[in-house]
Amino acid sequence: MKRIFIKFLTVILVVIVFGNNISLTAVNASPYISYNYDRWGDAVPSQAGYIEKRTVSGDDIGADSFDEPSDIFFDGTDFYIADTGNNRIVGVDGNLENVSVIYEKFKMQDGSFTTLDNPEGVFVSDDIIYIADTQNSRILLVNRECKVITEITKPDSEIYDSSKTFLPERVIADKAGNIYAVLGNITTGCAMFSPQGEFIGFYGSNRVEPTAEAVGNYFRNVFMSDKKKARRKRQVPSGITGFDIKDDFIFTCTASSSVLSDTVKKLNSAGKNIFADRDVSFGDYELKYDTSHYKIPDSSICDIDISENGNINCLDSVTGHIFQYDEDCNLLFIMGTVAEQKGGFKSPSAIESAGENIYVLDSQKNNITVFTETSFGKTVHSAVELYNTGYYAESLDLWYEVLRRDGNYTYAYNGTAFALLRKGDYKNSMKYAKLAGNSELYNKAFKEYRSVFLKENSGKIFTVFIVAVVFMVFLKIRKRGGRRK
């Protein structure tokens, strides 16, 4: 009894002394478990490619509190934040430490002054700041001295439905100065304007999914009267929710859970989707049950960012997940979640990247979460960069390092198999292709392995063939001789 009592007191003392530390560790721990998908499409634990580094509020940078911020953009030097509820654009230095400028009041060309009303989008190029001034139903092009260069309002065109209001939510511009805007109530693509602000048309509309219902409705409409057709629910494409631009391509995303083929698109200058013919999907492979809300949440890609090295970062506003893909749409990492703790979001609204960091704006927490690349993430990115630029042999050791650290990382098996294939090690290429579940790559390696095997052993095979033929002839002759006797 004495020993039991002493042990009991020891446990109590440990809890009292270390209880605070234990609680602190639980609070500071990441609110999510890093995962990826194996070759069967099942979610498996995985090494983290990014970890949450810090959060930044308006007060932290000296700009007072943000109020429902909607967009964030990095021009290579500074960040620009569309602080929607405060009707302003906030410029912050590249380290997110100090506010550099706040844009609230602008001088029009006639000398009058104007202010913003719930601006939801911002983009900067060649010292021109493009602002989606949503509730003022316009797009402003201003210089750094707060002078309005161009004001774009509702188009007066037969192409634009006059019954629709003009509600720009996102804005970007290409190298030629053409302007593209995501409109909140338009599903026919981005509105496109010339550098002078003239309406050109719509660009990159999403397709209508060819569901069985849609096909059935099409044939039924052939035999319907005009009145019945008017009462039927129209099949319309889903609207674009976010976009980014890199080189000569525009990348768009949609938040609709019913759209499968156009969740993320890569559009060329003609508006053709480069990803259209690829068998790829974006977001979670399978819907996961949310025990906190007793429902299965639908994926909703609200914003997209293309990093300097071409990686595609997709932000899911419902699950709070960030999905990172390489330029060929191979899934690299998944991070983030909906949670109160650091690294979690309430209502993520925009995503941006700069160097080794990813920045996520939260319109409810009114802050920015900074994710930084881990050593594992750096190894994967280095391997992918070498692999995608054709340095397959040079990427091999890096792929081996990735697999040593994470045996569930499917992409590394593919990378290793392809690197070994290009190196001429067809036998081991077959081994890793099988582990990756890549039948196409396995067949290529097997074809080369068979060809080399036949070439190297043709003499032996021919010798065995001749011996076999001679032996068969011998047996046949012997059999005939036996019959004659």
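Numbering follows the first chain given and starts at 1. If you superpose the two forms and keep the largest set of C-alpha atoms that fall within 1.5 Å, you have the rigid core. Since the structure is predicted, the reported quantities are computational estimates derived from the model, not experimental observations. Compared with the form predicted in complex with its partner chain:
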Second form
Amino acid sequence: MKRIFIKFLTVILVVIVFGNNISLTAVNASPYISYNYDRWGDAVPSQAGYIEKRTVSGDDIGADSFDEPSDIFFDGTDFYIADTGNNRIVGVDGNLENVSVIYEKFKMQDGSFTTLDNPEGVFVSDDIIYIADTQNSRILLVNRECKVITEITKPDSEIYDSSKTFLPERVIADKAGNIYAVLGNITTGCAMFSPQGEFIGFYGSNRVEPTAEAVGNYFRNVFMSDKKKARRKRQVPSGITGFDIKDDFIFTCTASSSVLSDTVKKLNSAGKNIFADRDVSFGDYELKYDTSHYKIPDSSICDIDISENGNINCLDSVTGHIFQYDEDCNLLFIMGTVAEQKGGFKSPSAIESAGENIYVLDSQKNNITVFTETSFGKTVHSAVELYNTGYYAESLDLWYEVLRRDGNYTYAYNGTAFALLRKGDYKNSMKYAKLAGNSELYNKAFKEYRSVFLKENSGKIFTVFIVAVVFMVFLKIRKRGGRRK
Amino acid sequence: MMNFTQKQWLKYAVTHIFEGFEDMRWKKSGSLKTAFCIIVLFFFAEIAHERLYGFQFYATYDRTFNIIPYFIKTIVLFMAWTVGNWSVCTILDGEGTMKNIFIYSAYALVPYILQMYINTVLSHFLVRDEYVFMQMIEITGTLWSAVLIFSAVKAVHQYTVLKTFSAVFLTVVAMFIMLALLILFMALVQQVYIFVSTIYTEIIYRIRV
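Previous: the form predicted alone; requested now: the form predicted in complex with its partner chain:
Let us now look at the entire complex, which starts with that chain.
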């Protein structure tokens, strides 16, 4: 008996020790806790969708170390990094292993040579490299042979206030070759240029948030003289901080602690925000008190990236969190933090994605952190992709798998409920809609469930009703008869 | 004539919105026990309405449950109404006693409470498109109770219509004053508590050192 007991104890001990070890290494891998928001909007621990794989510095790839790099771009084969402090653009191969090209000197059309001064943005499309040459106040369009095709300088236009500086920080181009640039200290949106480099106008400006102060000022302005109005502080929207282009849509983000609306926008070609009418929010709902800085940090989304499958990756420069949303703005994963370890950032400046990886550029650590999808992340992504393309029945099994791995994953409950609703399993759909806290979906499922129930049981319900009526009439008659006697 | 039981009186008062309470007063009827039962049912109705509502109408925050807000929303509010009305109407030559005000007001609440229960049950059978039926019931019940309350105040104090209006208005003002006093009192108690606890801490500190 004693022997068996000891054997039993050993087995338990072994399980505890080794089991713990396995889980401990898995947990210790990241310097951050991956979390997600539950249906009440509270942060709950969650399975990691991405895990940091490695960090890449300038020396690792064979170029000299970076100096405050501020933008990274992937054109499908190569990465391009705007190495701001070193006044150069570094091209790296797709695996981030060897430097492929370094652009430093460009030949102007008149034959002279020019260099960059603190370039902050880079974009590549159709073998044209677009460089936001910030301190030189220009945007350069160069070809692979380092020949400048077009140079865009401060526009001489009525729309552009000539007293304002021209400091392009980010640049992108659409399929037609129109160029968009985020300008420092310009709050009226991004500047838009024709493929020839002519200034067309501003595009996609943010709204002024209707705070109590803004509304009050509006009414006060009605009664004010123009002279007095001119001296007052004006209500201006926050300027756009970063953007990315995907198909025909431009996604912008705004890093401002005071702005709650318009933090992330999806603009169509007319400059209209598609997310404007929808009740969506980006970034953290509620930030934790930061014990090392003695304050609650302000969230500020400084860069945005749209991955190939349409997911939106947002980078918060203050907290170092990366938020991934699907194309309908449902939160998928949160990762990253501000830390010294691998997987943490000091001052993240840009985000880029390629395939299953997410790349974050840090302007103080002067390196690139590579995050790669975990198997949980893969399951979620394939479920979301099937779900968003309309293959609800096919996504069902994947949703179940997601829930089996992480029961706190709210979006999976929504997905399951909707897939079950499409399948015709209304009762279970109601159950999952309730777990997801989605009363609208519950309403739909319940409506169907009720109509099926009524159809199946109409005979019984009708019989019960008639019996009840007959019984009531009978009682009334008996009562009356009793009184008469 | 009108030899009703207490239950029948309740039915009579609720269904005869204008003369019901007058007759009740004339017959010196209305029981405190029934009134208490109604208020307790009011309390439970509020909880049921918030907590047991159909999920297709709204997602209840069912993670925590705190009974105090419901208690305040129903019982405390009703008591405040009773006390406020009594104190106002004693000055304004009202004939009602505190007991009668309590009973009549409680009777007047019955349609409102009933509406809450009916809607809570219905919310499990209807979908969002049919919300208009529930809304109808809600509006009917609320208006009915409002008229009854007015009628109750009028009957219990033997007021004219105009005087009843002003009495109801002043009662609401009195309720606000009570709230203000309560807040003042709480602040004072807190100050005293801080004072005492500071002295205690100081003494303990001196003794130790």
